[in-house]
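In structure tokens, the next block holds one chain alone, the form predicted on its own.
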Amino acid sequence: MKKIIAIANQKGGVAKTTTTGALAAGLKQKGYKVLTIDLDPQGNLTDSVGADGYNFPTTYELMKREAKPEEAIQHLEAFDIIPANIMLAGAEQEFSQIGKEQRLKETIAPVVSQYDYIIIDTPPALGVLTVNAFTVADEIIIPTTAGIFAAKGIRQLHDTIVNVQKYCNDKVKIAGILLTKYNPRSNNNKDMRELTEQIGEYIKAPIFKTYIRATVAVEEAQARATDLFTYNGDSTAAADYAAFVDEYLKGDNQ
């Protein structure tokens, strides 16, 4: 079953890029064909796996229809990727024509059938790039830290999803909310988990049972431009993300 997944939360620092890379690498290790799309002008996903964001076409050229997806895809050991760089920051002003929400969907259409999973890393904003991701996606995964502002931001994200469902993609749904950088021994984290669960109930979004514990291995892997499992498969974060991949696949196959 082919599926396009958007990883989204308009709040920064909640491990969107880490989750995108770990989910993609975990699925690839299980034998699936995986493509990631870096839709964040910061290009953190691109940098974190050592992709080239400047000497090859990127999502910017792709969405401007100046390059074909076959030209933009880089085949890496961890997974395939369409990279991004800072040029994508001008998308809000440049993509202003009618149908701007459909640009990503239209441009990647020729390669969708080649992959089992396409995973999109979105920017920390609810603008045209994130809406493009939601318009092409089947599902949305929302990473969030156990903090009051991150939890409340999910409601704003939900409003955007509802509008996309109404006007652009009535089939997209929230697959679940994933708690990241979580400390199960912290009373505050436990309280925030309860708040997140309440918000999840409010927006009718499940909370993944798996949570991702904080560990330096994530930043170390990104600094070395390699995926988490290859860098340190014995780390707590690698174990947590492996469990998350299993949990996601279990729900996906039901």
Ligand SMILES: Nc1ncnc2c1ncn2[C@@H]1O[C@H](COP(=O)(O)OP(=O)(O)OP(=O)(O)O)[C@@H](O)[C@H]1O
Given for the second form:
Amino acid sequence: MKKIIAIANQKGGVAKTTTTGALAAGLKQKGYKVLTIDLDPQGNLTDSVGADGYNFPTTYELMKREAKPEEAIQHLEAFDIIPANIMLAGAEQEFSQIGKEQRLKETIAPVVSQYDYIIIDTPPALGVLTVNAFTVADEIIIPTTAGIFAAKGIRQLHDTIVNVQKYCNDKVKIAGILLTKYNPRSNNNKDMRELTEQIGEYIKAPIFKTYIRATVAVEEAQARATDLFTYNGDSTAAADYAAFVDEYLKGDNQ
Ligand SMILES: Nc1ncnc2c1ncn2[C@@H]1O[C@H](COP(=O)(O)OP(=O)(O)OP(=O)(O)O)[C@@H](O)[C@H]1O
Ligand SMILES: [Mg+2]
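Starting from the form predicted on its own above, please write out the structure of the form predicted in complex with the named molecule.
The complete assembly is shown below, putting the previous chain first.
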């Protein structure tokens, strides 16, 4: 087992799910064994790769200890996935107080050694689900868009990570911040540099040099339940995500 990576930002629509799918598909294409876990009750990752979130056990049954991880994993062409559906929205209330942050870590433990990378897509919230992802993760990747940068949100995210480091998982670290949905026409390079410096100051985390340009191919691929590289490997976002996977692996090998 090499790494468990949580993709997180409590801000909605910053390309957490897109990044999870692209990183997973990119790593799988390089020959790694990859599992993704949909930890978002919206089930967007599940839908975006055409997994079945209703007729088989999901992350919800896994975390309730009603299904084993082997029973919840679906083996798709793009990558393996434990899917999610809206039932997972009950997690906050249903999971007992004691040890509730550890449920994902405990329940996926039997399959962890079978994979090189396990990548977890989290919901746009800093609740018990995201904390479960941080508790099992080695690393956190934070996607963010340039246009909706909010210092307060990034600070809250950072505070949550610091608390998890203190109480649940002292080894988890931020692998980096990934700028997504970048539009060269509306953001100039100066803005990007300032943005990067601001974020870096707030959470003292590295920024990936690669940023992901906005392109319609991303939504088209998701609508067709196909990974970005298979749908349109020539699109700018596919090229950017491929460069991101390479950059991530370079840092990962150091
Ligand atoms: N590079 C891109 N170019 C164009 N559209 C993009 C790009 N990346 C993501 N999108 C689109 O932006 C929307 C939000 O992306 P995504 O679902 O990945 O974000 P998210 O952070 O997971 O959202 P949520 O917080 O709701 O889980 C989707 O419609 C997606 O297709
Ligand atoms: Mg999402």
